[in-house]
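Take a look at this single chain, the form predicted on its own, given in structure tokens.
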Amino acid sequence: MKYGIALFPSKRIQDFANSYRKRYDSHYALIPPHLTLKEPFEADDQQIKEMVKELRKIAAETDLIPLKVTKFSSFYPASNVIYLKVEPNETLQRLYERLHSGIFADKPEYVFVPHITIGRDLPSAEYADVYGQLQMQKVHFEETVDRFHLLYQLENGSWTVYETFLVGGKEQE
């Protein structure tokens, strides 16, 4: 089965990015807004039963996540991406360093550029206008997150959670 790590922000930031997505977003359906932190994997029951118990020792040592947006960007040019910025901070960089190493370990295929998306695969000429656009306006949220979701995907693509892991030294509910 394939999974994923994220972490969802507040419905505020979620309604804020929505607005966008629904129009900018082939992915807008399959799940809510968010900031990955860990690409798909795929693993087996026995797997993800051991790294559910290693999510939890993570979640307990992980303080709670500031998280501030800060402006609109994109990947161009190597890709047709467009994002709301989350400034990187030490809490988010250690997190998701842990969830690259140990029984998590594997080469990401990106650097870890905390964001969340709000559009993607836009032809050229219609991501340069709306990017073009969105440059212009001023976004400013900021709010600290208590918590991360390992997720599973669904045959239909859409992705939900499987288990949410509290932070900031909270007790599991």
Contents of the next structure:
2 protein chains.
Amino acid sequence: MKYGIALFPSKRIQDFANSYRKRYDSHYALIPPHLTLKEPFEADDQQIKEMVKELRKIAAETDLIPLKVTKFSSFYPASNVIYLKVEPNETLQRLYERLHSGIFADKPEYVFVPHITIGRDLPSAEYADVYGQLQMQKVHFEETVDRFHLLYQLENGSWTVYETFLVGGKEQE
Amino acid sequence: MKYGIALFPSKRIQDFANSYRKRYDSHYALIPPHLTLKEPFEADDQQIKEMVKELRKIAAETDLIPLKVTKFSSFYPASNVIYLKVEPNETLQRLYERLHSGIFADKPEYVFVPHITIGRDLPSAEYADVYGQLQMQKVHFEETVDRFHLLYQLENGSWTVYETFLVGGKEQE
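Condition change, the form predicted on its own to the form predicted in complex with a further copy of the same chain:
Entire complex below, previous chain first.
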């Protein structure tokens, strides 16, 4: 089965992101607004059991995650993806690294650019127009996130949450 | 915020349900195929904190949940909803009752009819046609579910998972 690991920002950020995703993101109906911590990967039942154990351990050792959204940005020219930029921080970076090492090790790593996608698959002309407008908008959200999620993909491309992992010592509460 | 409690069946049942929901369920893009354990309810941050604690306790005291899907059925004439019938069982019934008593107590209870909706909001003529066809189909799934989820609703009507609760002593594994 195909799994992925993501973090959902608060409802207010999700609602804000969706107001754009509705028009600009072809994945709008497949998953709520999110920050990808690990790109989709294949795992069988036995592997995922081991991974869940490891994720619990990683979560227990992860602090509350600061989330600061500061502007619209884009991966252009690499891709036409438009996103809400999330300021990198040590907790997020460390979590990302742990999700890409040990049993989670995979392909040569890209630099981690934390982001919440709000647009993709736009034709070039529309992309330029939309991005031009968004760049001028002010965006500022600051919050703390206390959980991340392991999800799996259905045949129609949509994602179902498999399990939640609480960080910042929340499991003990 | 508006919350709900649901159980997701396995991927194979979700894929099966989605093959119908895609055409017949207006909520197809809002939430993966699910069995509702508690209808949407309002709760503030403080209330939900208490409820999460209670849900952990309930989950710890709940056995693995048998899930047996046996046929297509409908709530007609009460509504045009078409669903996959889930055979009632003691574990499911007991869980439902606990999610409707104590701090979860709400309106006068309906009888709990466990189901996975696959069609709704169909015009009467289409409903009759679709339901007529589905009724003749054989359906049989049997599995065990080891978790349920607390979700919250975004402004666009879609649902994001807030937290997973493992049953059957899974937390201790």
